[in-house]
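The form predicted alone is given below as one chain in structure tokens.
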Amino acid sequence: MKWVYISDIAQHLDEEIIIKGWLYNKRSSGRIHFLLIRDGTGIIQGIMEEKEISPETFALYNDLTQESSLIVQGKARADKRAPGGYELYLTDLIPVHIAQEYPIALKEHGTAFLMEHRHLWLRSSRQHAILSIRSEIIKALRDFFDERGFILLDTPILTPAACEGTTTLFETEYFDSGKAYLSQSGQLYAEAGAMAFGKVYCFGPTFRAEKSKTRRHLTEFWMLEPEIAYADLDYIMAFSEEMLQYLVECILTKKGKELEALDRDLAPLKKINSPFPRLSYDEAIKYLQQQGSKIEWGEDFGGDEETILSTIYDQPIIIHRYPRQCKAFYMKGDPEAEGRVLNMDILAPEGYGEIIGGSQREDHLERLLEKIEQQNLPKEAFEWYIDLRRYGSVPHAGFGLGIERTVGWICGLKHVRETIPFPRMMERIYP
């Protein structure tokens, strides 16, 4: 007997097949039992007719509880009225494990309760749709870079120094070598890769010990970070536009059913079309102040400011050339604007805020040394990074895309905690 996944059921109509999964829900009309069965790839309705199955097997219905694991045998038939468009007429059923009373019943539960049972909440149809879209987003992004000749470079998680400022570091003792830190970004190491391979990207978890409880923040999240030798700010702005348009088109094409299951309004996503609107930092500050914001020139944008700016257009918006004082040491100064750096942020529309941050990197040795000294960073920890400016330095640029914020935007979610299987937040590290 052939074991078939529900996602492949259309290729096996009217064949006697086996499905291995779990009971999602059940109901009965007496002589006919209806079992909703899931196997991780989809859901199908199994039909047990009393006249078509042994009495002992028919009676097993009474023992089955929500999320009991089981193996069923039968023939699949197309039926537009059924969940997923197919039904399985059962000829046999074998319980693998009768589940205890399942804590997540098919009713509304509070978010705090669901987060406490996140390991079980993942089985719900909503979480299945979100994480399926997340998987496709990651695949589409990797395809985008692989098709363009980028090398995947795996960067370390344990690092000797800060990349994005010393106030948001998770630290640990590293044997007899002193303190080490969980990586805030793979960027600095990706720069070394760009000098070796020309164009690289890294993709992995990053960590920020930021004491924030907003709907956009996690302490552990995933970033995709390309780094390109000989690229400048204008290049990476255009390149990131191309990447986002490619990504949205892929998800609309391949994950329409999942977006529909989330009640995502597709109209805003279908409008995404590069080139995106661009505002300088100065123009953005002026607009914010006109809207009543108390932000002062020189301050970085927070969630409130990003929300305002990302509702100006129905496209992602690029904010560029921020003041040096609110940005990282590795960003190259703007030769045409004193006190500014050659950087950019991309804010997703509909109020979702920043999903990409990038810059042209400081490629001049003496200027980089000055910035390290000005920010009181430990020069010895950055000697390897400084070497990149000693041996064949070239202009180069890159950016980081936050996976969770991107998933939140594309899925139309209110909070990033649903965008990752097991979210880590300031107040949560369980399960």
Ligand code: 4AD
The other form holds:
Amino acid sequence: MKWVYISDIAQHLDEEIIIKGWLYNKRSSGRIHFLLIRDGTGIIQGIMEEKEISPETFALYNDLTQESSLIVQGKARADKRAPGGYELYLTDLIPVHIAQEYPIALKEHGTAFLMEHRHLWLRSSRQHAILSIRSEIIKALRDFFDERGFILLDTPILTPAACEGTTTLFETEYFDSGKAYLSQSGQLYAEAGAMAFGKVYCFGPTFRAEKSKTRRHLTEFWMLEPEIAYADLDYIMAFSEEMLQYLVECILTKKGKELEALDRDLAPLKKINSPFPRLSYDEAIKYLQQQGSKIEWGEDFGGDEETILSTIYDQPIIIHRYPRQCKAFYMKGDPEAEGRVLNMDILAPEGYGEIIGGSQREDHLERLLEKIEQQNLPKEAFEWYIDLRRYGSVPHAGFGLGIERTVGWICGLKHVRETIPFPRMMERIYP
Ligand code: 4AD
Ligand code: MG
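Alt. form predicted in complex with this ligand, vs. the form predicted alone above:
Following is the full complex, with the preceding chain placed first.
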């Protein structure tokens, strides 16, 4: 018998097929049992009629608990009224495993309870929609870079030094070499890759021991980081606009059904149209102060400021040229504005806040050495990185896009915790 996935059912109407899945929900009118069956690719309504099936099989209905696994056989027909749009008229049913009483009933549960049962919560149709959009976002981004001739460069997770400041480092013992740190960003290695291959990107998990319990912070998150030799700040601003435009169009085309399942208002996404508005940091500070914010020049934006800035326009907003004091050591100084660096952050609209951080890198040997010294970073651990400025140094730039915040924005979620299968936060490492 032919095993078919629910997502492919339209190509197999009126054929005798089998579906392998789990029971999502059930109800009965006595003579007809209705079984909602999911197989991970979709949901279909199984119709079990007393007159079409053996009495023993018909009686199995009573044993089938929520999330019991089962294999069903029958013919599918389109029916607009059915959940999922199709019904399967059952001719046989084989239980695989009768589930114990399932902890997550099909009703509202509190977030803490659901997070504690994340391994089961993933089976709900809402989580299915979010995580299949995440999967498509990653594919679209990788396609974008692959189509443009970038090489995927896998950077290490265990590293000898910090990339993004020493206050958010996870450390571990590393044999006789002393301490190792979980990577906060693959960027420094991607810079070596750009000098070797011209344009590269890395994509992987990154770690921040952030003592922040906000809706935007995870301690383990996935970042996609392109790095481009001979690119400057203007280049990466235009390039990231092109990338975001491509991404949003692709998700709107391919994931309309899932966005609808999440009740995502599509109007703001359909409006995305590059080039995006740009503000210098100085202009942004002025605007925030006019809005009554207490922020002072020189401070980085916190969640509240980001929320304000990302509701000014109905487009992502690019903020550029921040003060050196609030940014990482590797950023190149702006030759035209004392104390500023050639960097940019992109904030997603609708109050979502920063999704991209990037910059032109310091490519001058002496100036990089000064910055390493000023920030008290261990020069020995960075010798390899400094070498990139000794052997054919060129201007170069890149950025990092946080996957979870991007998923949160596109799906319209309030909190990043549902954007990754198993979120790691300050107060959560289980399951
Ligand atoms: O601005 P960040 O710290 O930049 C870097 O790490 C650079 N090395 C990137 C580069 O130039 N190659 O982080 C980049 C993005 C942020 O804009 C945000 O989307 C995400 O990574 N991010 C986080 N996402 C979830 N939880 C956290 N704690 C995050 N920290 C950063
Ligand atoms: Mg940042």
